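First, one chain by itself: the form predicted on its own, in structure tokens.
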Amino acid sequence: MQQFGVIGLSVMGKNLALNVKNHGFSVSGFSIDKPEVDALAKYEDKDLKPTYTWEEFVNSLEKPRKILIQIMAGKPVDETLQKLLPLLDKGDILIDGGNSNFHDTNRRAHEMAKHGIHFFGMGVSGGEEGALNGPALMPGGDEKAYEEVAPILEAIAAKTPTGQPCVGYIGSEGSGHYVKMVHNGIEYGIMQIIAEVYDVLRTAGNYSNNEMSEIFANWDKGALQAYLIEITSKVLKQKDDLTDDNIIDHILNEASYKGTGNWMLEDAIKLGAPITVIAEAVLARFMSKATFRDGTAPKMDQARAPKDLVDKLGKALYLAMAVSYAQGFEQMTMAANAYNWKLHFSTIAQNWEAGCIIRSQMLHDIKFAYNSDPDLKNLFKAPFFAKVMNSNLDALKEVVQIAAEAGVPTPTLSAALNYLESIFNPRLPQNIIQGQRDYFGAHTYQRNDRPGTFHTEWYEEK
């Protein structure tokens, strides 16, 4: 009998099955697509069993069965659950490793619980390579059931620089998929921040692709060390197969998206979470598809770019990345309160330290911040990040100004600056908005000098 099962054997599912096998656990694989099973069968041995029917697959697994469902999110997951239910026993464990909406995962968890089945939603990040060699895993569901699968998940997960597995219990219901959704939103933010820094470098700094590649490579060696910084350096210097140029100059400047960023914004609006950097990053992708391509590119007098532009950009990039992370954790904090989840924020940071797309040196500092204060409401209240803000804020201001003079749009860099200048500002001008609302709609307001709710009989002077 096999110790673990995987349903869905496209590249991600197949690689995860092989990862389980490579770490000393026996695994069965099944797909409704026979060629996928045939592809897995090339690796068949006593620890890897390809199966061709639902019954053969389920009957090949030891009890309680531990099954990972690695298929397209949405209706296919519900159809798979309906196929499996008659074949399962109480106590069996199902794990949805796709990018499901957390609302669907909540529903499925409650439906499966009625049948005595433990259901997990587990975010998986790291792509094809991560699936085979070590992904970041974000499991949410029944904690006791998690303990049953933890040895396997900890074995196959990526490891932090100190050897800790990038997997840990997130919380109940759909919290694992929620955290993966936030991971993807932070990813949107950091990618757009990097894009804007690249734009300032090439437009205001007049750096070549190869020079910019070297700049990003140097940043990746220090505090800015991050997977997305690393691959940006590689993307910039890649030669084109069809021309003598670098490929970056022939990639159409339209960014696609799959929807998880949209989901995060939807819930942010519901919660009232001020995730301005992530929102602007999502909207920037929309903007790229709506841009008129018969316009003219900005030009700037290169002499006006400061000689320490690269240093300023590095500081601005670091601080803006911190804001993207901070806004993600802020939304998760608000979600935990709204949905009654006990999220483990230091564990989440550890889960992201390696294997996933947003892995970076900064996550070690974020983990330490939440270890020091598990009830931290905002990352910039932690001493380390308060110092980061104070040390880099002036550089971020200057970069936004330089970009404006160069005609370079900076939606996320500007949003990061505005966020930091807002959250610690006791004199925001929303008092005038409340005055307006009370004037035209008698919506009432609160005062800053005494408790209670008030309304004014406004009048116009004759």
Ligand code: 6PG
The other form holds:
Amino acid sequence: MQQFGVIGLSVMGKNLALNVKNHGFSVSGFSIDKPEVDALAKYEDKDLKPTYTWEEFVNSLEKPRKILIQIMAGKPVDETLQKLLPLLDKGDILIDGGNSNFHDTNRRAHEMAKHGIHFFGMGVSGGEEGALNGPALMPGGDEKAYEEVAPILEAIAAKTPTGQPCVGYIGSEGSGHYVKMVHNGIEYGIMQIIAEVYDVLRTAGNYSNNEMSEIFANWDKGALQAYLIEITSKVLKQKDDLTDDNIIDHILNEASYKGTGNWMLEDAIKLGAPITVIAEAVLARFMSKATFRDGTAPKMDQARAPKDLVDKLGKALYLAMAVSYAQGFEQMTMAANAYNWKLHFSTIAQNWEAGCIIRSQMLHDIKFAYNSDPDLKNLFKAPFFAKVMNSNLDALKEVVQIAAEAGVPTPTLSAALNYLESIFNPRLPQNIIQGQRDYFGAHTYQRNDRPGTFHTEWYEEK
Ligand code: 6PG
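Now show the form predicted together with this ligand, given that the preceding structure was the form predicted on its own.
Entire complex below, previous chain first.
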């Protein structure tokens, strides 16, 4: 009998199956795509059992069965559940490792629970390489059932620099997929922040691709150490196969997306979460494909870049990245309240410390901040991040100004600056909006000097 089963054996599923096997567990693999099973059979490993029918797969597993479903999100997951359901026993555990929408996971968890099946939605990050050598895992579902799968998930997950596994129970229902969705929103934010920094470097600083590659490589050696910084350096210096140039100058500047960042924004709108950096990052991808973008406009004046441009950009990048993370944690805090999930933010930060796309040195500090105060309302309330803000805010302001002078759009850098200037501002001007609303629609307002709800007769009725 095999200890673990994987359904879906394309790159992610196959690599996860191999990862489980490499950690000493026996695995069965199944796919409706026969060549994928044949590819698994080629390993000829007694701990890696290829199976060709639903029945053969399910019957090969010890009980309670532990099955990872690693297929395309959406309808295929529901179809797989319908196929599996008649073959399973009460107490079996199903884990959806795809990028499923958390609403679907909520629904599936409740449907499966009616049949006595424990359904987990698990965010998996780290791409193909991570799946094989150590992904970050974000499992949500029944807490008791989690104990059954924890030893396997902890074995295959990436490890933090201090050796802790990048997996931990997230919460009930679709919370694991929710946290993965937030991971991807933060990913969109950091990627766009980096893109803007690159734009300022090349436009205001006139740096070459190879010089910029060096700059990012140096940043990656210090406090800015992060996977996305590291790969930016590599992307910038990569040679093109078809020309003598670096490939970056021949990649069309229109960003695609599969939509997990967009989902975060949808839920932010529902919750009223002010995730401005992430929203701007999503919109910047839309902007890059906008039906009207006139590239023939005259070039703006070259800004006078200061000598320490790189230093200022490094500081601005660091602070804006912190804002992207802060907004992700802010939305998770609001979601935990709204959806009744007990999210442990230090566990989430630890899950992201290695293996995943947004892994960075900063996540270690975020973990520490939530360890010291699990009820932290905002990351910038933590002493470490208050200091990060104080020592880098001027640089962020200057960078936004330099970019404006150079005609470089900075939707996320500006949003990061505006966010910080808003959350620490006791005099936001929305009193005017309340006055206007009450004026034209008698929508009422609250006062800042006494409790209650008020309405003013703003004008004489004729
Ligand atoms: C990960 C990534 C991954 C995501 C890609 C592409 O954590 O491994 O987040 O899950 O699918 O980053 O996302 P977009 O196509 O939306 O950019």
